[in-house]
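First comes one chain, alone, set out as structure tokens in the form predicted alone.
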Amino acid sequence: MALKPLEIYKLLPKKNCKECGDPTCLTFAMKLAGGKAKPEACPYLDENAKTILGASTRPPVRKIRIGVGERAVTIGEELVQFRHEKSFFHEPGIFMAVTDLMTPGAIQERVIFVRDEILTRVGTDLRLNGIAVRSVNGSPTAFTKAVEAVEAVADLPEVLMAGDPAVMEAGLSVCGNYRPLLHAATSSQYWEMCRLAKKYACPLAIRADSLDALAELSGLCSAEGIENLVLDLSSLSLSEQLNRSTAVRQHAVSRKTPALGHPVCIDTAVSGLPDAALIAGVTKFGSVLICDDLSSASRKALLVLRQNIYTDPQKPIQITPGLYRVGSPGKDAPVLLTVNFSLTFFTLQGYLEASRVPCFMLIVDTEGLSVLTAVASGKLQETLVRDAIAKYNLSAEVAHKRLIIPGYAAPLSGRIEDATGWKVLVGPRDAADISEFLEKEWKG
């Protein structure tokens, strides 16, 4: 279990020397307990205290990096069982698989798709992460050719999937310097797999039939000097996958079984339920998700779900406040006020673009809250609107003084008029109705 602040405080020297950057040892202990400081910041800790505090304050799920360069995938370093407690930090990497039975052309076609395909949502580019190369032929030569085909067209993170260490080493001879994830060590060949992971400095996935066996195998690999482990929890049923991944996270977060404090891998080809298993993997603690193929609908749904789950629930996605243009608005163009919650902004922008009416969007800072929430909490006020009009020099952009506000902000209309001197038009509540509103109320 993680130590509480007072338990940590008892291990500190209690000098209140301030050399750690905090005014007192108790303040430092509270930061350690919250994961906001490291034990190394205290110069007077003895070795025993360092060992205890290091084990207690480091993230219960180990951080691992797969691949190199800007497309590298960082997984793990999670702190909590439930997202609302804090947040989930490192979203799972989604890897599409190719096999050494495919032609080089077919392999490269899939790799190029993963490399180039982008889904843009609320101002963020959502992408698949990498390629898993699966050994089916069993031949080192065939596996090498498959890895070479991948390397020829893209610098993407890779998962090398071969149970035979000789086949794995053949693939590593092509891409070992790029830190692929090696999949997977078992109790029968873990020593050879650990040797390869150590030689090429790669993370290693391990696989066993039960959580007890998995913890034992994790300990054996750690004894060989391999700490960057990924736990393969691929199951033949969706319920077993959910139960095992939930149990592993519970063991990790409670620090009950440190040997299970590693990221989780799900290979959906094993389950026979690819789409359902991927969704379960995103929502229930998967860190590496491997699939043979994805339909367009499933891919988009999965990417959006991952974005939602791995957005800090205490910090909404927001855009920079300011004056934005839709089309090429002139001096008589309408001005629409809204908040800086990204989903609100991009939804309204999309409907405005569809209306083909050039206009201005005046975005005010409500700390990422939606219109209704910002009005209810008092974040959206007439003074905020007045200051935004002045700050962005709106009077110099348009020759009128008319402002369209969202329908949910209607209670503020009179106060905004009094504070700004602008005439307020109350727009629709639903952004889908904005085109009709502009046609009737503005052009009319």
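Predicted model only: the values in this text are computed from it and were never measured. Positions refer to the first chain, counted from 1. Each form is matched to the other, and the largest set of C-alpha atoms that superpose within 1.5 Å is called the rigid core. Compared with the form predicted together with the partner chain:
Core-aligned CA deviation for Ser328 between these two forms: 2 Å or greater.
Put the two forms on the same core and the Cα of Glu224 is off by less than 2 Å between these two forms. Annotation for Gly350: C-alpha shift of 2 angstroms or more between these two forms, rigid core superposed.
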Second form
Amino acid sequence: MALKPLEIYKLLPKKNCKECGDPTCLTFAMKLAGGKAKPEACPYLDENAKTILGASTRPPVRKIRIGVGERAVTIGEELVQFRHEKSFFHEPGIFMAVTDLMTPGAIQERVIFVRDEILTRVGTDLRLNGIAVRSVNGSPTAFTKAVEAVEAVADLPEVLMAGDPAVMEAGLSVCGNYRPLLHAATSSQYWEMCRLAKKYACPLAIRADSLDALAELSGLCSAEGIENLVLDLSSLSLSEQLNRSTAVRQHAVSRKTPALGHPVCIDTAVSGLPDAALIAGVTKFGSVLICDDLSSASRKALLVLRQNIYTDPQKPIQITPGLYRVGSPGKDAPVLLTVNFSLTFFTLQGYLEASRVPCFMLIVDTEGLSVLTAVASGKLQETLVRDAIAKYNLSAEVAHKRLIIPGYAAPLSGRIEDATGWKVLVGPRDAADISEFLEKEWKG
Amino acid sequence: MGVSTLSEWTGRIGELVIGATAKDGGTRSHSVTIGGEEDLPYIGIPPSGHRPLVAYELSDDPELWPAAATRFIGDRVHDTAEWVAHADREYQPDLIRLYLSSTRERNFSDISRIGETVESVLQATELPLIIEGSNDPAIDSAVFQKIGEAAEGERILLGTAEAGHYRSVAAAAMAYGHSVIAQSPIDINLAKQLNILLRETGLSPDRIAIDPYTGALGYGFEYSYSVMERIRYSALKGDSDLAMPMISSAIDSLVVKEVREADEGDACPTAVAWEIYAMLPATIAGASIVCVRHPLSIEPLKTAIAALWNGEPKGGM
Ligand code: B12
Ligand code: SF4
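Output block for the form predicted together with the partner chain, input the form predicted alone:
Full complex below, order starting with the chain above.
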């Protein structure tokens, strides 16, 4: 755990000289504890205090970047064991693997897929992140060719997977400037891998048989000057994968074993159950997930699961309340009421676009609650609708006074009519039926 | 050094038994036990407690069931017992969960048919059963009474109790020796409250399974996942009002947009993926029973759970 204010206070010089910008050492200590100040702001810290405070204000899981440019992925910097304690911050990067036994054509097909395929959900583009290149052939030339094939079609982040430092160096000669993750150092060759990681300024994955050995190896690599480490926890056994990733996060956030305060990497092909390994990796602390080919169904479900697990559980994804247009609605176009929960908005919008009826969407502020949830909790009220009609000047936009409300808001229809003076039409419950409804009830 | 998981818990999840064999006065081939954990899900080698189980859900009214699920079963859907027998034989779930959805038809009154359906299902399978009754105060009492009676001695799990109506379910469970599913809408405090209400009816805690309500993947699952984690965490920290095993069913999985609108060839794998990618995480968050409606979800889920469990399959026997 991070240090408490009083524990920090004991380490401070207690001069109350205000040079840190705070009135007293104690208030400075409180800020440090809350992560709102940096230890360097006090010029009088002794070495011991610097080391302790530096460690305790650093995130318990180190932040690391893989790749360069727009598609670079940031991982780590996590603070908690459970997402409900705060949130998880950096989604795991998902890397699809190619091998140096594949033809350049087959490699490029997969790379282009990762480069271009997008799943758009609730206004966000979900995509796989990068490419892992496996050395299977064993020869440096084959590896170089495979990496060249990848580089020829995309600037995606890469994981170079070669246990032989000579092969690794061959790959780095092609893409070393683009910060690939080197996978992986072991106790038998770590100093050579560290040398490469240092030469090319790349993050380095490390692998060992037990967590004790992994912590030791982490220390050895740090001693070689490599701090950007990723812990490989791939295992034949999913049970072991889950137990180890849980232990690593527990030891990291409790700061019991700082050598394990690094993001986790999992090669999900190892267990022979890739979907299950990916699921365990997304939910339980994986930061780099490597997979072989993925079916379209698995890819979509995986991306949505990752989006679910990495949204802040305290704050639903919201959109700004207001009046939105679908197509170019005229004065007689229908107005549809809904809430500002992103999922609701984008679902309805999708069906409205498909219906090809130009219209207005009146979005009221339910603080991100869905229709049914907002109705059940009493957050969706007639006054909210009345105020929104006035605020967004609806009377100036349309020449009628008819408002379509969601089917689930039917219990409110009378009260909305009374409060607004608008005629309320209760729409279908399911937005998928909106096209038919507009055809029949609005035009007809 | 000895780096391993840090397990400083004081609480323990209670055990719940479903199904009774001849020895216990029932007709099931075996009974199953869930719960009993003293740590986070799957943690420990082998883990504590019992392995999570997979229940297959079906309905006595196929009209109300997602086409993605019934398409696979063919004409058998019109004969509930045949559907059950087929599923038991072909897909080998750990449990069958029967929804008596016909009770949700307007002005339903054919209570005796409920009894017949339950009896025929008990004949059709020897697996332990979960049975879902009505959702209407006007008929609840008669319906749950009938189910309870028809399954007397079989130690079924009976659903569903909610804060608004729980007395009829609890009464039937107590009268005929069954257990109860206690459902609350994705809220740890409401889950706890309902358990307290049920306790006050006289139902003992080892006859309650918590259903924290599960939104489908992409449609509320993020909330359900964390509520399950919080319930499990509170129980391990010592809150005995939450120390019951959980059941999770992402009932809307087969009707979400992604599944409905999948391309012809992708429809079936998408349906299966949508169930697995919610239900396996549910077990990781703490669910002891996960439920699916697509028959092809059963086998991969069981395999994945066994791999995560890695111990002797203690659940089941
Ligand atoms: C996730 C969820 C939550 C999340 C909130 C998520 C959010 N941002 O709203 C949390 C956990 C916070 C939550 C809380 C509660 N929830 Co809740 N929750 C759900 C859940 C699982 C999914 C909701 C969802 O995301 N739906 C998807 C969106 C897209 O649906 P939607 O907004 O309704 O939009 C659809 C339609 O309405 C339509 N539509 C939308 N706009 C328009 C406009 C027009 C014009 C038309 C025609 C159609 C249309 O199109 C959409 C797609 O078809 C539902 C169960 C379910 N299956 O719905 C329960 C559910 C809605 N919750 C419920 C309840 C009771 C609650 C609480 C009151 C419980 C409590 N704790 O006290 C609270 C209230 C919140 C509060 N702050 O007090 C109940 C409601 C019961 C009822 N029938 O009234 C439900 C049904 C669960 C249940 N079965 O018990 N909930
Ligand atoms: S600068 Fe250092 S010594 Fe001075 S008040 Fe701030 S914390 Fe105390």
